[in-house]
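Below, in structure tokens: the form predicted alone, a single chain.
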Amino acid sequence: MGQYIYKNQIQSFSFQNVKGFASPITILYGGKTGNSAFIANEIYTEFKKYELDPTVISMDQYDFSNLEDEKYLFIVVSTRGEGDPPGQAKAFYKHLFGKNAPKLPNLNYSVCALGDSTYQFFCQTGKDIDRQLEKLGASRYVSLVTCDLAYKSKSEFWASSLLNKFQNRLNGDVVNLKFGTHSLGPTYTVNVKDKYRLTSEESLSEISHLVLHTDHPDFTYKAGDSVSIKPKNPYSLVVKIMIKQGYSHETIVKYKGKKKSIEELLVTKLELTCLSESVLCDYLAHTNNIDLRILCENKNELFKYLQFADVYDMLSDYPSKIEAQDLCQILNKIKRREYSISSSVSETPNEVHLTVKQFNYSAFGRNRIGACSSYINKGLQEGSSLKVQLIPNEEFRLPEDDLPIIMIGAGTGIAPFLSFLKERKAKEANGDNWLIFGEKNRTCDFLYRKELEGFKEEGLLDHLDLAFSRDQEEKYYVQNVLKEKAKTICTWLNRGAHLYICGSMAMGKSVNKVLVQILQNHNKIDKEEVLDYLEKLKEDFRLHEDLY
């Protein structure tokens, strides 16, 4: 994200047509994907049209005895998992919540928040900080705008609305900005060199391992990375949804300035097995169907369907005879899926490997499938030909080469800590690992068991311990080793050891809580102490989590 940082010092500059003052902007950013880095970087370019001259610069770099002598403090800020804030928020979030917080009476600022509105804790972070500084004595110049998914209007508007402030345009010729293409960095072609299942026939679970080829000389990985991978939607879906609403195969739509057929938009553009709270809002101020106003105005009901909700459901739930062209224009592009990295560079450079779960699912009555893990697993033979972008993950490296770590992962959760373990084979590494992982049954689910019993057996792995929650009676998971292996945990965090945790949020969650336990029972100490050893482990990158 470096590339975003334009200055190090926050300067002054003059503001024309501006009526009496000259005070400097600050404009912090702070998230893990990038978006937030584009859309402070793309302020910089429209303000600087209009001789405005802000400081961009993310939230981990920022100088905090600089804030009490702020006058304009602009935040684009993400979430994270159950309203946490991203890796680069972390140190400012924690200041400006802090008993070091200075009062800013002197301070105007806004926050545009970036979220997703399937989760429980949308925007989380930029509400929170929002609030927090207006606590602080600062005043609010522009009122808080919260983004879904598809940020980039809401993002513009807010945008558009401090430049008009500043250049006094309440009324009349009023600015609206429009912003650039965000690209997450480039994209590669690949092939499918091999592909298999990894869980046997009788497993309630279809987990694939996927070895993509590739010979590009700048496509280069580090472990923990990700790749993320454009899907097509079901077919049967798209089919479900052109009859429900009367669509042919000779429909034809304008789609971004060009003419397209709706069902290849439906396929290959579109985003259909997930809503988003604003593709409902929009959908509302078509059809203004009550029963879908009353949703989206209770938050705990809109959030409990869109859990599980797709656009079929929305369509049948709360129908209307929405023309083609006005339905692709309310529908989100369709989200990339990210899909963590199984293998070594170091150990296979010219390959990317991936664990890749197909996920089914039964909700309100239908059978649905993924749109991303169908597409790989069941569209993708070996000879396939697709595009994937890499997604670095920071937060999630491996630490020195005489460092030991503790790795606990279910499921799919394995895959990054595959990788962990061939690049520490690879560059022979010194440091102790660890590893705790949990599936469903030993017989069919015991992801990559010939691997990690090899990696026992060799010495690389000092301890392997496994849980499969459906082996016995009593449901045994991750968290019940960690309760067995309390003291050993202990003693290896005591030894500087890396902690990492890999799987779903809810997996995250229960294994956070036996952590404080066990941390709590063996150093005698209270579950704030221990709560600030957890947040200290934290910002020393001691404790690493990639939660799904």
Ligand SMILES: Cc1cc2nc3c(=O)[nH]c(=O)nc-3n(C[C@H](O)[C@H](O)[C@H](O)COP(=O)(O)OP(=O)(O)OC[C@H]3O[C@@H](n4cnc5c(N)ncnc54)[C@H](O)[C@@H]3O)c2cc1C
Given for the second form:
Amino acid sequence: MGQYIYKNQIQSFSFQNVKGFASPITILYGGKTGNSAFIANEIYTEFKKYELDPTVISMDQYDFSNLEDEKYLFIVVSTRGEGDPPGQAKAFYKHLFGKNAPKLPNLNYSVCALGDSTYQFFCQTGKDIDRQLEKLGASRYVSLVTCDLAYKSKSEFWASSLLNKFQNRLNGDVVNLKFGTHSLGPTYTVNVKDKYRLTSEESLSEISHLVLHTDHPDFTYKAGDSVSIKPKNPYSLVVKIMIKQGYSHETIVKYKGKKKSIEELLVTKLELTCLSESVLCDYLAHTNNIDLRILCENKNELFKYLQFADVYDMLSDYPSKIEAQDLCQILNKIKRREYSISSSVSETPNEVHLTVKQFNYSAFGRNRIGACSSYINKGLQEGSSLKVQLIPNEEFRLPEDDLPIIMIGAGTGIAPFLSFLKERKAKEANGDNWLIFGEKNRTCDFLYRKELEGFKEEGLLDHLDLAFSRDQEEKYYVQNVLKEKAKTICTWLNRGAHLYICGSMAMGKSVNKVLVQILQNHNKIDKEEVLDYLEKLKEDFRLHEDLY
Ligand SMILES: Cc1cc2nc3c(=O)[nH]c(=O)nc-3n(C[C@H](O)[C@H](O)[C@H](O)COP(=O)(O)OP(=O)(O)OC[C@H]3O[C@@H](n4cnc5c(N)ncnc54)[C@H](O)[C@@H]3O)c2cc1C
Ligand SMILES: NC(=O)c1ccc[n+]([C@@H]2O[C@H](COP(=O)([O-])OP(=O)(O)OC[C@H]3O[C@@H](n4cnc5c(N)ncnc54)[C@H](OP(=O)(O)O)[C@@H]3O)[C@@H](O)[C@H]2O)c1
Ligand SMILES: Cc1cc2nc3c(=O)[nH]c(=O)nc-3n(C[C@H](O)[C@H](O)[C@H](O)COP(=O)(O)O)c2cc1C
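Instead of the form predicted alone shown above, give the structure for the form predicted together with this ligand, please.
Next comes the full complex, this chain leading.
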């Protein structure tokens, strides 16, 4: 099921005749957090004004057998993971690259790819689909557009190009479409009911449990879902930028037609801790700094810089006396951060619990703190109110009550598993539950120790395996447990168990590697067969990953 069902999304596929231009148009979207769906929906609304009547449909609802009959197919798709298609786009992507992909000589297509230039594989899914459709014989109607986080103007340009070409408007009557404001998915105002630290004071990590409460009558979510939160930037960083640039509390700028203080914008509206390629390029256009030009022309160096640099670095490394008014036009809108939900509505109906790690790190000789994690850990107090957007996660769902589950998580990757266990307990589900959890030290980082040991004692958890990486000389990780318990893992999988992996990308990769090894050794099959087996598990919705 698509995550964002807009009013215009047509569930069953149907061709519609276009007044004055008898051609069907299909707009397909695939994403996770609603941006692709938003653009597709806006195009529908705008095209309607010009008497075009496209069918808008999410990729996971699309019947592939219609592909050969399509005449105009316009695709909006984002990228997740490390250059991977988002869940909604996975099957479509696989179909296009599969052995049975159809030849598409009659198809006119165009792709709008969404992404974030701080990721190495920028807009990869859109780029792949664009190239593959060409390989399948389709004709590119309008060139691929790749959109960074501030996707609005480029996607408007893409939609306008489609419309202008479609209606042959190139000579004269050129239309510049403008989209409305992205209305987020279900968003709720919540209050902080409780907040406490999960790791002890001696721990290297500060991880907090947050209890958010709402009285909203429609409030609900499913185990596995996450929320997104719009942070406020660290005030220390705002002050550094203001001093560096000579802005004061009285510096007023015009932002979205209203007068605002630059200080307020830097705290609440503009992204400061993460840079993007488009911000650097716009800043370059403003400053014409030669060193910045060299950086922007070297993609590898640029990518490395974007991994760690923030707005203060940009202003210090490539100084310019840029006016506050210009800076706020150049910077991205502050981005929402996602957090897995660690509660279950069945147990605590009006609450949503989060498990949030404070991001502290040092880069280019300066200590930094993450914007959203410090907003949550330090900025929010009991009683504070904030807005959370619910993000459904259809790829990370509990199976039927009687099926066994194996949950593998490290660090804050424990969050959705706590939700699963609470949900299974509340529903008295009788499927077996196995948790393999990893953290640094048993004494100070055993997150939710009381709850987990309680679940084990009462029999909700059949197995609780712990991997504390720093309690001994050599690292001991969740994948070491997998190796040691290889036989039981294979037995559980043969019994139809669902397997879940949640936590950092690095952990996910290591776990996958070891899974392949143990399946190979235990089942005495070659690597290809194991990869097919894992692929089949994914297709059967039995292997679930949520990595970040
Ligand atoms: C699906 C999903 C679920 C998630 N669930 C959780 C969860 O349950 N709990 C949780 O705590 N987090 C979770 N996260 C991560 C969370 O969304 C944020 O990314 C995290 O809190 C950091 O955000 P921030 O605003 O504090 O940091 P930011 O201000 O965004 O800072 C991060 C930036 O700092 C830089 N950086 C990061 N690490 C380093 C480093 N070691 N060295 C140098 N530079 C670095 C990078 O440029 C990075 O872009 C999840 C993410 C996703 C996608
Ligand atoms: N800037 C920061 O504060 C910072 C630091 C680290 C991670 N992160 C990011 O924060 C997110 C979640 O962090 P987190 O604290 O919840 O978890 P985490 O940093 O991933 O740590 C949790 C546990 O996982 C272990 N681990 C590290 N690499 C692993 C691997 N390849 N395979 C298996 N286990 C591994 C860690 O061991 P060891 O640490 O002993 O190796 C630790 O015991 C991730 O996106 C991560 O990339 C941020
Ligand atoms: C966990 C995660 C992984 C991502 N991976 C990539 C990536 O590899 N490449 C990229 O260009 N963008 C990546 N993005 C950025 C998204 O593609 C971008 O935010 C996009 O606007 C989301 O659109 P959607 O709401 O339609 O999914 C990632 C975002 C998240 C949260």
